[in-house]
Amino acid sequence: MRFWGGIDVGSLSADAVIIDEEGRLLGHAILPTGRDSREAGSRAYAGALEAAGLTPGDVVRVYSTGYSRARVREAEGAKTEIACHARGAHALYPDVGTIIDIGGQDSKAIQVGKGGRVLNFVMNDKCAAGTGRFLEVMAGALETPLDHLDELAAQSTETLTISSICTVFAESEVVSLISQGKKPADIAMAVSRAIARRTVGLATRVGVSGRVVMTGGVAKNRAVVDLLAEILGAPVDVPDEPQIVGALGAALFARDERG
């Protein structure tokens, strides 16, 4: 039996996988960035390692993928974060269409084709707005932790509107919000709109067909990924694990390109 590796190294977290020959995913590991990006994709490739029982030496190659893949000393190759994620999401889903992928410092959407090759893509990395940051300071404004914003926004009775697209001029609206003694919970639903009309904005400029796959921290905002669904009219799949498709797809690629 063979194994491959897959390391994708973001603005805040550091992904790793390690496959079979089958494909099939034997562990996994996901780790804070931090600040040296290097450092945090070799202790997420030692994390994915150890959950599937395997050493260094029992992995035929590693490819890497993401803002710092170039960083990444384990790795023998590397690929784009678009081509990873339409890679590692067709094996997950073969009738996927359409990728969202909503990461720490960017977002995109993904048009993709037969065999999971990238027809076309949009991606806003020049703005935090619609991202994990744009959630993770409007968590902090709310005193609330990021992981739990989904819920507060599930106890929302009253529709409020955050207008500005802006992550600074988003926090002043929440706090204005606040000091108005607007309840938290309307305001957590209130920003996990405005992130959905803004990643639906992206989506729409690609083209939405076929099924309709979320990636990414952001995928596990249960709240953002249900307005979605309803601002699109259509489901939107969240793989078990979203924030690993990207590490998927380069170990994907680790395994077919080479033999």
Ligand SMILES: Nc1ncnc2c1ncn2[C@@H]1O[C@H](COP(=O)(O)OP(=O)(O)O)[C@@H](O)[C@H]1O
Second form
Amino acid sequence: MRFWGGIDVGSLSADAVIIDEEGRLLGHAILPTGRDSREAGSRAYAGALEAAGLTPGDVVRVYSTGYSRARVREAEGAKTEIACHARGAHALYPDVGTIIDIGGQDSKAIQVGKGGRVLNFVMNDKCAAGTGRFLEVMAGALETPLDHLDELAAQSTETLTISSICTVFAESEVVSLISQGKKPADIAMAVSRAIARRTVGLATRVGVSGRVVMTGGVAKNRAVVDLLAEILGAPVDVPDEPQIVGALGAALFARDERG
Amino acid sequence: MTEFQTFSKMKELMTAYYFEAKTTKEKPIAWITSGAPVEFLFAMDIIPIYPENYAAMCAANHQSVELMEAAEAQGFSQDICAYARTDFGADILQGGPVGGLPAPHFLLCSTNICKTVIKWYEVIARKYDVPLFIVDTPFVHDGLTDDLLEYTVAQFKDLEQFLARITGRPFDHEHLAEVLRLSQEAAAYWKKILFLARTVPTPINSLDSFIHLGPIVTLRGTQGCVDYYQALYEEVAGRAADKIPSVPGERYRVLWDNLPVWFKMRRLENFFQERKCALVVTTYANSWGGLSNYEDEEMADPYRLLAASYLNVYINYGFEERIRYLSGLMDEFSLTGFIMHSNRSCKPYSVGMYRLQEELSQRTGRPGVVIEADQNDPRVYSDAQIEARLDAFIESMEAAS
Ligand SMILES: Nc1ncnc2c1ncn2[C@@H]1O[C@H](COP(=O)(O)OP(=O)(O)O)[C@@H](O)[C@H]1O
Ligand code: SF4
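Target state, the form predicted in complex with this ligand; input state, the form predicted alone:
Below is the entire complex, every chain and molecule, led by the chain shown above.
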């Protein structure tokens, strides 16, 4: 048996996968990137190997992606996140037309054509509004763990609005809503809506067509996903593990290289 | 940067220029915007000083942050063009590569590049208590009209009287004709140099042209400027004939829209070299070729010629004209894609850019990317973010090829 690896070292998480000849996922790992991105990539890769019950010697080739893709020790080649998310999402959903990927520092909308080919893409401008980082800051202000933000939002009964785009201003809006005695659940919902609306703006610019798939860490937030679907007026599919789609794409590129 | 032998001559030329400006006892000094009709100044032996050029030098020397902070400490908002802030700071601290600019006797400002310059020059006029002459060059929405030309020409005539008053002697029309000829000649060489980039592979890339802009911006209208660009033209033409590429292994040929990122020249150069991507043509460097666009017969009246040239700059015309011009460049220079620098400093250059990108991609079928940066303020620039976008763009050119 032959195996391939993909490592995605992003601004917040380092994700790795191992696949086989058929592109089946044999193991994966998700770790915080931390300060040393090179080390994080290696640890994630080791984690994925362990999960797959393999050793580095079993792997034919590794590709990397993500912000720190050039720093990944194990990788023989590198591709951008755009190409990798498109490739990975296409492998999971062959009829995908639009991908929305929200990671820690970037959000992007990608239009995908036949074979997972990138037709067009747009990314957020340089500010962190509308990215995962925004949600983290708001979760902090609400003193709620990130992975509970959507459960909290689900209990919302009153509609509130966060009007600032800027993460710093939005945080102070949240703080003042808290001090006005507004319910954390309603604030969590407002925060989720803010990010969803911003993302829809991005997706509309690239053009929404075909099946819509969401990838990246923020896809783990059900509230954001549901709001996106509601505003877009179209279902939004989320893979079982949305955070490793980029790494999966990288592994598929590694497999498809000859030799 | 491509190693042109002529480069050392440019350094000499620019050093001599700043040296004369800093030491002259006889000649008056005028601060002037990059798109103002400098020919009138040279005609009266006035030394023009370009704060924009100086600001760019400060940024390229990695001195702009300190200077901008000094300006911001005096209350200038971070939303003001970084050229203005850099120059305010250079003036406050007498800083930058030549230790501040020589004090002006008067100011000449033209609105064809932006409206920021009006307020900017008003600040300087107040500070030095000197007169400010504004040439109002209206926005060209759809084509040059007689009204636009006449309105501008009338101001040139006022400018002549203004200069006569300042210098205490009659305006020298003969000298103006001579200066104009030199200015046109330099612009013609500049344009010919830029057009050599139509050669595949290109012998000169846009980062080179940004570096070599100095004399055409500051010294057009002088013999030294003509000689310099003639020499550079010959050198680049030789390389074109010998097929010496400025980016070895050139695979992608790209247009750059808007100003350069002065503080990232080296890094971007390496970035593009590694990816075998040549920046081939820019709307920015092209702006200084304008004076050579008109045939003598067509524009026999020198005033109308000057008016047409200074009105007809890329950043002073509307969307339709921009898109037409850009599409033309895409074909003429055999480009594979385009990069649009949405420049936080330069609003008039960046407004409508996303729409422009869509439209240009659609019309040409070639990919383009918008990057958000600034020509002079490193504090709003992120290497990782920008390079992620540029890499994705290069991948899409690869996919399209
Ligand atoms: N369990 C979770 N629930 C909700 N959001 C999450 C969860 N895990 C991560 N996120 C969000 O995902 C973001 C990180 O996404 P990721 O795709 O890993 O980013 P990057 O690729 O930039 O490292 C975080 O900023 C956070 O907002
Ligand atoms: S960079 Fe733009 S805003 Fe700044 S002075 Fe030049 S034209 Fe005006």
